[in-house]
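In the form predicted on its own, a lone chain appears below as structure tokens.
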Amino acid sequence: MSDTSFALPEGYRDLAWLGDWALPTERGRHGKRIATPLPEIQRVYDALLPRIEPMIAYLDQFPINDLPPAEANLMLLALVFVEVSPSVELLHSPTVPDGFEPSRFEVHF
């Protein structure tokens, strides 16, 4: 996804090369953290860190179920940084050292 089809609410435009990230499911997210090298999940965590408290602030605005279409990718980007947090906080890698293979697991809502 390029920067200019990536729309984004104001305030948050400069994060639009995070759009190859914003994947609409969480084993999609999950696949590219899996497949990414360490230093990339940080510089993505890095970007959002000092941002998710506002992101999330903002978001609040706006009903869960019916976000405009800007606001759906941002919300996409908290989804990022909650899936590339456990890597750079608590693993130090893309996967779970000596986990079960991320295939295995499925989860059910």
The other form holds:
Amino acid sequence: MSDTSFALPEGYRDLAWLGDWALPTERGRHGKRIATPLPEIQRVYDALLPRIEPMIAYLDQFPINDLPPAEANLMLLALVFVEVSPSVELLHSPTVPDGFEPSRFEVHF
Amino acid sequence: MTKPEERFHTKITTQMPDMGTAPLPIEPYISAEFFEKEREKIFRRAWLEVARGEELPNPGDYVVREIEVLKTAVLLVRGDDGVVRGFHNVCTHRGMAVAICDKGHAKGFICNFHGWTYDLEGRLKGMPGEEYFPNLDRADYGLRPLATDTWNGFVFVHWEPEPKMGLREFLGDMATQLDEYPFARFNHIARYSARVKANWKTFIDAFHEAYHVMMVHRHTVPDACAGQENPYGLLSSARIYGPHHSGSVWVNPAHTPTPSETLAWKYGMSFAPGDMVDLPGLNPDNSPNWWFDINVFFPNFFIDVGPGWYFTYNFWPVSVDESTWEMNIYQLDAESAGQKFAQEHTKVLLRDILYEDLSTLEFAQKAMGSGVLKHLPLSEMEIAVRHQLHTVQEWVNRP
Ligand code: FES
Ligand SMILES: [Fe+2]
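Having seen the form predicted on its own, the form predicted in complex with the partner chain:
Entire complex below, previous chain first.
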């Protein structure tokens, strides 16, 4: 299910299958996380964890507020890692166990 | 039970009001009559935080805030002179709203009902068919103002157009503690909100003690502010400033960071416990194990400040057993990809923590309303809860 329309810099194209996760807002990424089963979230986490340090080092060569399209997508994948990390590291669940009802918790942007 | 031998106590560094030690009564949390008194004696007599000045940077920028407890909507607008003014969003002809969007930019306001026009300072400038209002003086029909003032970029309004006490005097030493904190250097990175079936004090009380952290936050940060040395998460210090108060949350030096926390702190600042970033206004009592400060502005506004981030809560009563809550998170500007990553970590971790904080409120409110509980026994660790109700009762009982 690799998606060729999702542009990534050379060296990161193997992550193109994560294109569906690279939503531009926290609201979107969080919505995706809480609608995805934990094993799939774990797969996303495992794919990204070892790549974060080289990704950030690579992205730091560009002006943060003016990233080219492929680099902007790569930055979004770094943010996807942050979004899935509590589920894997802390919650062991897509949503917060025993937490407030997600449909009543508004994430504005 | 006797208290264990402790190496640790909350240091209370200001004069304490006499608040007693009895359990708290339930009635103020469930009585509709008490709620009406709170509306009149508290919310119509206190300065209320409604916006950050950056939300309306230029002359003509405006925002509208619906304030259900005041039964009004406030129109905040920056005038050509740079001053932010607050008005009831009500046309003085027959009451239509003069601004119908939540925010925007305008040269003035035109009422959509019959076309009366107002300038940015609220003056009535034009009325179609003015000659048919023979005895009306336009000067008497400007927009109805609320007192409006700004402290450190936070915009407050007061129901009374000429309150007896100015904003700075009302904020007192709570503001002094934070006068130097550089709020203007921060970016707004997140906004969350919810509407909950709980009294506004039930809601607030879940946020200004750390006794709950080990249990409520057992999935997210169970070891962050409690540990062997401080098993119940006692605050490292606390201060009472008239109606307001401030507590410093102790950090557990033995906290084990997760891989994502470690990465965030490698590149920037996270909400997860980590390095100290020295900013004026933080850690007022120089606690060696300091995480962040919970600063509570009476009656319903929090500014929690930490190393490189701060966040605010506004708790708004709707009725005796319903409230709305809004959280805004701010962090020092991200200048690199790594700092952007750390910013994301701050808000994502905080957001998931907040799902936990919101989980107890409706149960607690229901229990109080059922009559099962007759009073609430409070520990010394929950001093902020006692102080909040003490102040509420004091204000409600004023003439
Ligand atoms: S109500 Fe506004 S012009 Fe009539
Ligand atoms: Fe909490």
